[in-house]
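A single chain, nothing else alongside it, follows as structure tokens in the form predicted on its own.
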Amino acid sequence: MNLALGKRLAVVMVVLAMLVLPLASFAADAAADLYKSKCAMCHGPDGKGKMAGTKDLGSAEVQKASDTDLTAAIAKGKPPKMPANEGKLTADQIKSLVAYVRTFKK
């Protein structure tokens, strides 16, 4: 009886994993699409900085910034060039961009 319960639990865990993994992939794709539409025009598709004065998002300076600092930079902007996105992006979208910026780490 205990073995049967263990097998059922294993099956449930596999099914849950099959449901969750595509959602994680979808979230990553959504963050990449959001980055491409809102950030890549200045920071470049690879985050290295396309326009003069933009930060290399993979640099130690950016990567050592806290999530709170990156969230504030995205939401409030960085004058004079980086626009504020507060009110244009949801809190969840900004959070996903912070996570995406972390993928540029060198």
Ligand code: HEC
Contents of the next structure:
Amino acid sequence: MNLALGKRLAVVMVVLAMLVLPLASFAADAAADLYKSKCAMCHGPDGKGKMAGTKDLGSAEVQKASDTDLTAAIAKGKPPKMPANEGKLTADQIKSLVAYVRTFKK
Ligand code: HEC
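Alternate state requested, the form predicted together with ligand HEC (shown: the form predicted on its own):
Below: every chain and molecule of the assembly, starting with the one above.
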């Protein structure tokens, strides 16, 4: 490869990494904060469950659910105890929470 082009590409990669990495960690932090403020009081900080009737979110039983199922559970809730979040959280926030629930997988 042409050396000058290689250098230019390297600079572009570094700049891209500087732009993208903080954004990615910001999104992860936002999901963690959201979980802490909206979910942890019932599901526990580690998803293991605090309130009677919750399942361990990291268990195989919950983790085998598809992203679509988890999205629906979070958006629509599971009456009577699991509250709906549609209208309170954006679709992106719900999506980030699905990803966060996946981090509990054992
Ligand atoms: C008021 C207590 C409460 C809050 C707040 C709550 N949940 Fe739940 N959640 C429950 C209960 C209870 C269930 C089990 C419902 C059932 O299976 O009948 C449940 C079920 C779930 C499920 C489906 C897995 C399962 O057990 O079948 C997911 C995923 C989930 N909650 C994620 C979340 C997320 C993410 C939040 C935060 C936005 C949240 N929950 C907030 C009580 C709560």
